[in-house]
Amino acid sequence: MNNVLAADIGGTNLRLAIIDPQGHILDESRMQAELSLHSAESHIQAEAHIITTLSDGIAAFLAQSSYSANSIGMGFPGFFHGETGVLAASPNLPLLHNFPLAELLSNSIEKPVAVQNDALCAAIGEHRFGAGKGQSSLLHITLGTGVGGGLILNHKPYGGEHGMAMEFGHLCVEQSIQNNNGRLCGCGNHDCLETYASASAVVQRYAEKTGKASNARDIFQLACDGDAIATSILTDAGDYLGKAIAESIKLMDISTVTISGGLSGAWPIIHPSLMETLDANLIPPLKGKVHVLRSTLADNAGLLGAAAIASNS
């Protein structure tokens, strides 16, 4: 097997890396690529920037590195037909609308390129090379500007049938839905997970509390030097984190779960929240049964994902 390029793309970085087949990144490079934030009036302009921008990155990235690449693998935040590169629509992108990704970029870079949702991608490369690794099904989530999920069933990636499976970050996990009165989530709803776990959210709950303007970093230094609010944020994502996690487990009866992603870093307040109600809110007979591990690949997981894909295109 020959090395590939991966890349993971955000809505305003776009990551790139020539990987081997075992795993290790030889070259890397992380550049700004706005996308999500141009100046597109319809769809077609919007096509023609994402190829551009995506074609431009990546041919700059080949000509500087000393290592070469017959294929291409991306993770892109969207939804995606199956395994065809055809990108369904995208939460950031609301122009794209059935875009044969793949299939245009690879005719302007002239190599084969593999593309599927994100966190899909994060879930590979957990479950091949990283703390998922040997488990037959793995619930893989990202706790980033958003929360993402990915789903391995049965050593294969699951998409769902129109590629939507596992939008973990959009299970309700609030009752206030039903007065319209939560909070507001980025898909229209109320009380989505990601309104409170999410990196984001923890930064946004702060200041409404506390009126002062921070980062998630910095919010779980605070709490760790006694900080009772940020101690509190922090303590409730975790709590909300293992309710979902529960209801999951309860529809898959899926044994392993990892979780990557910026907020992961805080894994020490995060973590015994999260697994205690996760254990009181699962059924009995799988109470004690769910193992919630941190990724062990820090932000490399939908590289390595990316990576992946494109090795078995």
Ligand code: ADP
Contents of the next structure:
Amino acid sequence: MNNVLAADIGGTNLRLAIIDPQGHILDESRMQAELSLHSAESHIQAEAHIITTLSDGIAAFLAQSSYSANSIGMGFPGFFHGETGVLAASPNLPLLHNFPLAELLSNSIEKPVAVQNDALCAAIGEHRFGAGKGQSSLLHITLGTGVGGGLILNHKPYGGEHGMAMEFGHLCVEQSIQNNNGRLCGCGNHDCLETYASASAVVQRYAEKTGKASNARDIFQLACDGDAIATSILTDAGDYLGKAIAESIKLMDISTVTISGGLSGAWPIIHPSLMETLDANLIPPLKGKVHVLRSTLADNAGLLGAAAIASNS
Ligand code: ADP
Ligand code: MG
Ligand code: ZN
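Hand over the structure of the form predicted in complex with adenosine-5'-diphosphate (ADP); the form predicted alone is what we had up.
Okay, now the whole complex, with that chain kicking things off.
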């Protein structure tokens, strides 16, 4: 068993790490990277931009690291066809369809590359190394720039028939379907969970209510210092998460839910309101039986899951 290179591609950060077979991070780097080329006029330009950005970042990281890695695993925000590494589509990169991301990256870096949905990678990481270890099934939720979901069912990752299972952030949590005056989501619908419980939603709602620009981390700090508006926005995020988890549990009857991602740093405020709404909405025999745990992997669930999907030979 060898060390692998793991990559976690987010809406905000690109993180790279060398990880050993036991899940220890030996070396890591974090950089800002804009994968969506807003000036791209064609899918060919957009595709070339992604491959160049990712392979340059990986080559630079490997060149400065004292560790080496023979294969690469990557979590990427998008929908993938099974385990082929072919990107069916990505909400953030609308020009891309059926794009063979793993194959092209592998040709460019000259190492085997496996790619999977970022939230599914986080679920795999949490299940193998973190708060979901030992559970046969696990619902994992990522609270980052957006809201993602990943499902482990009977010890196996479940991606769905089109790689689009567990689009947890796009569960509709309010009833504005008929009048369409709710919060507009990037997916085109209104009042998706992501429009309340993502870091970007928290920032946007705070700006709407106060006229002030801030970031989610500072809004959490304001709430800790007693700011009523910051507190109510984070409490709302918890409430809507609780509601969405309750609806999911009605379908899946899973007793362990884990949560990772930057906004899970606001756990002391989000978790109590989440649990209250969850228990209020569960069907009675399950009340009190669903455990919602904060990731024990700091913000490394996605990286560790990416390491787990890299071919290891
Ligand atoms: P992505 O994977 O989409 O790049 P991350 O999971 O890295 O996103 O989360 C980044 C976001 O988390 C940022 O918006 C940041 O402000 C927010 N964040 C980080 N720490 C905290 C915290 N303690 N409380 C609330 N938000 C936080
Ligand atoms: Mg992420
Ligand atoms: Zn949506």
